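Next comes just one chain, in structure tokens: the form predicted alone.
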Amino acid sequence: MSRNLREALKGKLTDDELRRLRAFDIIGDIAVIKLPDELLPKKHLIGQALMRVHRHVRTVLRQVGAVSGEFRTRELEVIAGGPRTETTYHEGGCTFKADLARVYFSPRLAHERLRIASLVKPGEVVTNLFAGVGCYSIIIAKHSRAARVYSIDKNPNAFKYMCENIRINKVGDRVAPILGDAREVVKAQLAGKADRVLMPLPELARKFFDVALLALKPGGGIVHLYDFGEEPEPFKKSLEFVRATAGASGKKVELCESRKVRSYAPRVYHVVLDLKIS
């Protein structure tokens, strides 16, 4: 058995073609990747090769545009295996259940997750912004001693499995689904009652940063904030955005740590913010 995917399509690929294929996801038993134009009139043969050197996957998908639209979802085509989106994923001894078609969903932030879960207090109330099929707010509730999670995300289908998820791991005494908008939620349920605020969605950091500083506590607390941050200094205008936002609400704002979390593009990073908003 080859032992990596370019390995097994040596000799059916050439050099050049070897090179340009790039690195794909798993996600329970789906992989998917991401193929150039270059590769496409050979995407059944790439897929099926990626099932033999990784015998547990029974579908591979093509990722074929970008994650797009008002749920952050991306267009999947099925090139090996069968016709199907839908899977079980394991992380930090958790459970979740899935339509990688219908949800947006990466397992590239499970040492994320983990570590964001390390970091609650026993008896914090946490709110999730942009809470998806309820990775962090699950992992969270297995991992630490949260007195509340309050899981909000505004996709029909991610709720459904939301919901699933959290009956699946047996957290429901702790992490409250909630189907809606952020910004509404917030504004009519949830104000000034976290100690922590989670905004895993960078696409949004910004945008929703006031409504994170809103579900606070009055005393104030930790935010953690996702952006996008470009070399050579990928963390300054996220921290001048917040500082200028908080100020601009006389609150004050100190940065406790500052991660690149992953690669985005070239020279551009996906990254965290923990900020303790006084």
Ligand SMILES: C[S@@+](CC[C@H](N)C(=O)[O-])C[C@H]1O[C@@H](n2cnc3c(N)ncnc32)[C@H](O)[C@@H]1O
Contents of the next structure:
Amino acid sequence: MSRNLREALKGKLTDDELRRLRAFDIIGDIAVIKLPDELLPKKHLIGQALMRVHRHVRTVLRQVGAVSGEFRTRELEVIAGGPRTETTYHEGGCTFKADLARVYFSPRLAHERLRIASLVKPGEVVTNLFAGVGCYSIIIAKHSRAARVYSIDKNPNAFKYMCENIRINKVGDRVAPILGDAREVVKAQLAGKADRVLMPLPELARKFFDVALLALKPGGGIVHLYDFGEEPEPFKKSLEFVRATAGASGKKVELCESRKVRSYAPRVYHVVLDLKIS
Ligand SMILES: C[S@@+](CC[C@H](N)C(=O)[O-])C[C@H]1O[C@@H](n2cnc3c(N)ncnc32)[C@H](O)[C@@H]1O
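What I would like now is the form predicted in complex with this ligand, since the data block earlier showed the form predicted alone; can you produce it?
Entire complex below, previous chain first.
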């Protein structure tokens, strides 16, 4: 939470209300904030204050519910500024356009996207099973010498923005956007092609781990598996799961790295396991 926003609202909100203000994201010229029910009567006041504190913000959206559904989207309500949900955002030297009401988008993964890009070796083929508007895929193409990045998403809106973002960032020679279900796409056209597979959708990671294995070259490669993990051993269950699943298909798993990507709920983390499969 920006201390400035709290200061801007002093005298307009009670001390108790100020304490209830939560963190917000700024994505390009749009801010997205979650508000507890007690603050809803003051939502416009809060939105206007946020625009005064962050001068480049042109619209403030309230996130109405949780990120949900197959496409991981969220309901948004305009509480200040112009009525729109599309914005342009810069990260890692790349530009991304996205309609925040129609696609998944999080600026909180910026560090993780750059970390993955830094691991990609020259000439690698990468398959991204859940690419959204293409952030990981495009950042990988810009920051590495990957030969090809297959970039799959099932949401037609995410696919539309991914195509536009590939064009804006001039990576069309190496990033191949594919609209469809990752399982169907890999089975039909991408089996055995990848040196590295990304699975940036914790909700489906375990259900699609077999698809990641299928996407790898016959000799194996790296899988970045995103999952949820609980303290005190946030990586244990994911690792047990991948070892059992890979073992059942005669493959060996070596854990190269495990890290907490971000906090998800009390004692629960969004985690990533970098796995070498052979
Ligand atoms: C958490 S988002 C990915 C975000 C993206 N990696 C990024 O950095 O912005 C997950 C994406 O997976 C897509 N998705 C969900 N189920 C899918 C499936 N079965 N096949 C392909 N994509 C799927 C959703 O539409 C959504 O865009």
